[in-house]
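Taking the form predicted on its own, here's one chain by itself in C-alpha cells.
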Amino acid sequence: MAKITLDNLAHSYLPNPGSEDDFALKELNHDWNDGEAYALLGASGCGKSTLLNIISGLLQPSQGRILFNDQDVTHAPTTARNIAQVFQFPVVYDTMTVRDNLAFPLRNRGADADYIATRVQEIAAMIGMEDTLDRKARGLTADAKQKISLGRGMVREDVNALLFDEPLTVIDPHMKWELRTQLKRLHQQFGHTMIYVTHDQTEALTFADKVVVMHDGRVVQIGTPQELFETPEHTFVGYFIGSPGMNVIPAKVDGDRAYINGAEVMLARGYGKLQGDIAIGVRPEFARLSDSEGLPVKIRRIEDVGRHKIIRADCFGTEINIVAAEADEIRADMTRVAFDADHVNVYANDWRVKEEAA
C-alpha cells in the first residue's frame, strides 16, 4: 500500500506546448492517502486515463513528480511500482487456463504452491468463475473474459495500488452491481490503496472512500459523495453529480441576499463582494414548488419516475429543476419556487465562493 502523492504534474501530448491549454492534464498538487478507495470521474477526455497511466508508469509526465510513500518513482518503469492495472477492455491469456490466468502473477513472483492455490480458489470466488478454472480462456464471452482481468489484477495482497481504467464497460449490469460490491469488499479487507478510473457517477459514488472529479484536465474536487453533493465546489461538479444536476442561476449577490432580475433570495450566509459571473447554485432536491413565495416559473413538463417526480420549468429564462416526491400535489397556481436557503450555495467564475467570517 502507498500514499501516492503529485508534485506539481502536468502532461501535454505536444511536444512544445505553449500555453495551459496545450495540456491534456494541468497541473496537479495532491496527495492520496495511504490505503484510501478513490475514483477518478469525469466526462471522456478529461485526463483521467491520463494520470491514471502517469501514475502506473505507462507514461512519463511532462512536467511535475510522482511518489509513492514519498519516494520519486517519475521515472521508474512500472515492474519497479509494485502496484496492479486492470484496463478497460480484458487483457487474458488465451490459451491458458481461467486458473493459470489467475495464478501467473503469483507464480511470475516465485509465490508458494499452496498459497497460490488457495489465493486463486479465493478469487475465483469472487468473481463468480469457480465452475470454469480449468477452462481455457479462448472461447470465453468478453464479460468473464473482463472478470478475469479484474481477478488477475486483485491476486496479489501485496501491491502498492490497485488501478482500475473503466474496468466494468463490456460487463453486464447485474454483474456490474455485483462486481463493485467485491471490489470494496476487497478494500475494507486489504486495505489496499484503490484508483478507480470511470464517467459513471453510480460506480464512483459507491465504489469510493473519495472521488476525484476532474473537468478539462483539473482535479475540481475531492471530496465524499455527501460533500460533492451538498456543496460542489465548481459547477461542473454539480452538474455532474446527481440526476439531474444542479441548478445554477444567474445572480447578483449582496450580503445575505441574492437577487434575480430583481427578485430577491434569501441566502443562510453572507458574502463579500464579489466579482466576475455571479451565480447561486441549488440542487433539485432543496427546491420546491409553491403557490405565494419564491421566485416565478413556468412550468414546462412534469415527468414522473417512479419514485419521485421530475418538474422541468423555467425561471427567468433559465432552465430549472425540481424534484418533488411521488405523492406530493402539484396545483396549477402553484407558478413559484422556494430554496432552501441552507443548501444554496453562491458561485463565482464557475468556483463557489466561502462566506464570509461572522
Second form
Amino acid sequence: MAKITLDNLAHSYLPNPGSEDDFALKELNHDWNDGEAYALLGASGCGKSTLLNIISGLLQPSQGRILFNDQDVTHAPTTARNIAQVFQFPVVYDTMTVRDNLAFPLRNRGADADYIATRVQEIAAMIGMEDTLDRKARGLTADAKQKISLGRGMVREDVNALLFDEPLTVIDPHMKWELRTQLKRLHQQFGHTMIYVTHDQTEALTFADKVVVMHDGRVVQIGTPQELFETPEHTFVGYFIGSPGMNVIPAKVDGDRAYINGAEVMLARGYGKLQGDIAIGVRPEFARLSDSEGLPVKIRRIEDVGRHKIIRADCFGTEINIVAAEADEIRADMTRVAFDADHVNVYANDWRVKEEAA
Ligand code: ADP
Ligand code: MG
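Coords for the form predicted together with adenosine-5'-diphosphate, given the form predicted on its own:
Zooming out: every chain and molecule, the one shown earlier first.
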C-alpha cells in the first residue's frame, strides 16, 4: 500500500497547450494518504478519469510528477505501479470461466494454488457469484460481468492502491448499495489506499473518509462530508453537494455585515474590504422563514419531501431554498427569511473568504 503524491501535476490533451483552458487537469499538488478511502466527485467531463488514469499510468501527464511512497513513478508503466483499476464498463475474458477471470490477477503474479482457490472463493462471496464460478463469462449480463471486473480489482491483497472509475454505473440500484458496502468493508479489512470516482454525491459521501471535489479540471475542495457541508470552499461545492444545494446570493460586505439590496445580514465575523464578485452562501438547512426577522422573500412553492419541506422562494430576484421541518407551520405572514449567522459563508469570485482582508 502506498501514499501517492501528486507534485505540480497537470495535463492537457493538446500537443501545445496555451492558456489554462487547454488543460483537462489544472495544476494540482496533493498527497493521498496511505490507507485512506477517497471519493473523487464531480460532474461529467471535469477531469476525474484523466486524473485516475495518470495515477495508474495509462496516461502520461504533460506536467509534474507522481510519487508512490516518495519514489518517482511518473514514467513507470502501469504494471510496475502495482495498482488495481476497475473501469465503468466490464473488462472480462469472455472465453474464461468466472473462476478463472477472478484468479487471473493472482496467477499472473505467481500466487500459490491453494491461496488462489481460497481467495477466489472469498471474492465470489463478496460479489454474490459463488454459484456462477464455473460458467463462462460469455453470455452473462453486463451487470454480472461488471461484478467480475470488480472482483478482479479486489482479488489482490498486495496492491499499492485500488482505483475505481464509476464502477457501479451498469449495476442495478439494489446491488449498487450492496457492492458499495462490500467495498467499504474491504477497505476496513485491508486498509488499501482507495480512490473511488463518482458523479453521485450520495455515493461519494457514503463511501469515503475524504471527498475530493473536482470542477472544470480543478480540485476545488478536499474534505470530510461534514466540511463539504458546513464550509464549501467554492460555490460549486455548495451547489453540487446537498439537495437542494447552497443558496448563493450576491451581496456587498462591509465588516461583519452583508448587504443585499440595502437589507442587512449579520455575519459571524469581520471581513474588511473585499474585492471582486461578492456573494453570501447559506445552506437551505440554515435558513428559516420568519414573520419579523431577516430579508424579505416571496414564497413560490412548497414541496413536501417526506422528512422535511423545501420552500422555494424569491429573495430580491435570486431564487433561494429553505428547508423546514415536517411539523413547521408556514403562515401567510412569514414574509422574511433569517439566516443562522454562524453558517453564512462569504465568497469572493466563487472562493470562500477565509481571512479578514488587510
Ligand atoms: P470525467 O471522467 O470527469 O468525466 P474526463 O477526465 O474523461 O472527465 O475528461 C476531462 C476533459 O478531457 C473533457 O473535456 C474531455 O472531453 C477531455 N478528454 C478526455 N479524454 C480525452 C482524450 N483522449 N482526448 C482529448 N480530450 C479528452
Ligand atoms: Mg470519467
